[in-house]
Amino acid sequence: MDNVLVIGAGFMGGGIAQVVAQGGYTVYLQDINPESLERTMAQIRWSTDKLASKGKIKDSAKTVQDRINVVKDLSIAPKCQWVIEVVFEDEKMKKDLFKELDATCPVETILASNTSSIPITRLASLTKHPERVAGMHFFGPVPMMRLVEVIKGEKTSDAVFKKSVDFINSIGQYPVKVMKDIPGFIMNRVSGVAFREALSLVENGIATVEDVDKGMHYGFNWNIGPFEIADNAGIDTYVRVGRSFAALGAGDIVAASPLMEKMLKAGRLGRKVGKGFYDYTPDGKQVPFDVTKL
């Protein structure tokens, strides 16, 4: 079974490492922050224990956990057949990383980005082998969400694209094939417009956060509403992605809102800090909060 390096041990990186390990792969999870690695591994242990107790993973929790190896640098990269970067949504940071990986990894290694907005073609532009760079945009929380957008850059080879789709299938996720490399790909363009309208309804006093979320759940069969999705992803992530969209000329789908900036300044970053569009109790219970009073 192939070795997979996941770069970035945040909310998304940890989830990706978990589902890849559940798929039977040997995983190396890298981050320069020891605290992030420790916190994420604790979350993975909790998640896999819970899933195993419900019979939702085929192997034991310990077997899955033992497949994940914590590393503090990228020296393992040349020994991996797959590298998935999950760093901040910063184009320069990602480009520099791909340039480094391209120089150190064998040409057979497939390099993938979990970017949610930046075209893969741009990220591969500094590499000598752009044909082996593809997009794999996971959705969080990854162990609970089966969707992965697989993006074909302008120079991504057909063989690499097919292997990437097959890889996503092999870990039990559903690959949505993005055949044209545009900012935001497919799902974030759709959800971005929906969130923009939802935010406007709340800001203008037409509806509450809770009622919009409940309306989308009961009326359109969404598992969770747009504001719950935002809290799961992180308000800081939403703002960062929005700025990226705007810089890429896709500002029409951005939820440009003073309220989002107020939440950012107030530290209401979502579920990961216990407060966002909702407040969250220590046991994870969701409590309504009036964000218009910020």
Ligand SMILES: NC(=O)c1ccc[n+]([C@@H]2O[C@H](COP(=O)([O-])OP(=O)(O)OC[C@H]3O[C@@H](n4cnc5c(N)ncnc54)[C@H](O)[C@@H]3O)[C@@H](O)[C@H]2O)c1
Given for the second form:
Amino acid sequence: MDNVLVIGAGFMGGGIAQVVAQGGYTVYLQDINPESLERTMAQIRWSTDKLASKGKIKDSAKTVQDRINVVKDLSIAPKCQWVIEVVFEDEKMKKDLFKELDATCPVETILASNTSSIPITRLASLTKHPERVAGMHFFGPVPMMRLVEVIKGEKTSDAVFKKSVDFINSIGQYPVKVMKDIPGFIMNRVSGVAFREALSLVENGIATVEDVDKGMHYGFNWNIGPFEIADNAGIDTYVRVGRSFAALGAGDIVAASPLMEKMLKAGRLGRKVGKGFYDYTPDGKQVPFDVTKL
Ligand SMILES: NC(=O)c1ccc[n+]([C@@H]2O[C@H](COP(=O)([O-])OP(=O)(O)OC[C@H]3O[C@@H](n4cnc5c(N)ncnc54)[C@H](O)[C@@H]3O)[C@@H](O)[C@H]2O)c1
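The form predicted in complex with this ligand is what I need now, so please give it after the form predicted alone.
Let's see the whole complex now, leading with the same chain.
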């Protein structure tokens, strides 16, 4: 089986490493922050133990866990057939990383990004081989969500695009093909508009966070509401994505919002820190919190 390097071991990188290992691949997981790696490996152990005990993965939890190797730097990259970049939503950081990977990896290695908003063509712009760069946009929490948008940059070759779709199928996820490389691709354009409106309703005192979430759940069959999704994804990540949309001239999709900036300042970063649009008890129970008082 191929080797897959996942760069960035946060909320998304950890989940991606897990599903790729569940698919039978050997995974290398790298992060600049050792604490992220430690926290994420503990999360992967917890999640694979739980999924295995319910018979939801085909190999034992230990087999899957043993396929994931923590690495301190990117020196393994030239030995990998796939590299998936999952670092912060920061265009310069991602571009520099692709430039470095392009210089060190054999031309057969496929370089993919999990960016939420940035066109792949821009991320590949400093590489000599943009034809091997594609988008693989997973949804979180990755072990629970099956969708992956596969994005064709302007210079991505047909062969690399097809291989990327096949790769996503091979790990049991559902690929959706994005044939034109626009900011936000498909799903974040749709959900971004819904979130912008949800935020505006709360900021203007028209509805509470709980009522908007309840409404989308009972009225439109969403599993969880837009604010619950934001708390799971991380308010810091949402703000970075919002700023990125604005920088790309697509700021009408996700509004830069004073409330989100206030939440960031107050450290209300979502479920991972026990407070976001809701408060969370140590056993994970969700408790209403009035964000308009911030
Ligand atoms: N959170 C979501 O729901 C979601 C969904 C889809 C896509 N994304 C995208 O995935 C990417 C990561 O998001 P996340 O939610 O996992 O963020 P996160 O903050 O949880 O994790 C990012 C990780 O990247 C690490 N990192 C930063 N710079 C690095 C570098 N140069 N080299 C190696 N590691 C580095 C950080 O230490 C951190 O552990 C972003 O591009 C984001 O837009 C997020």
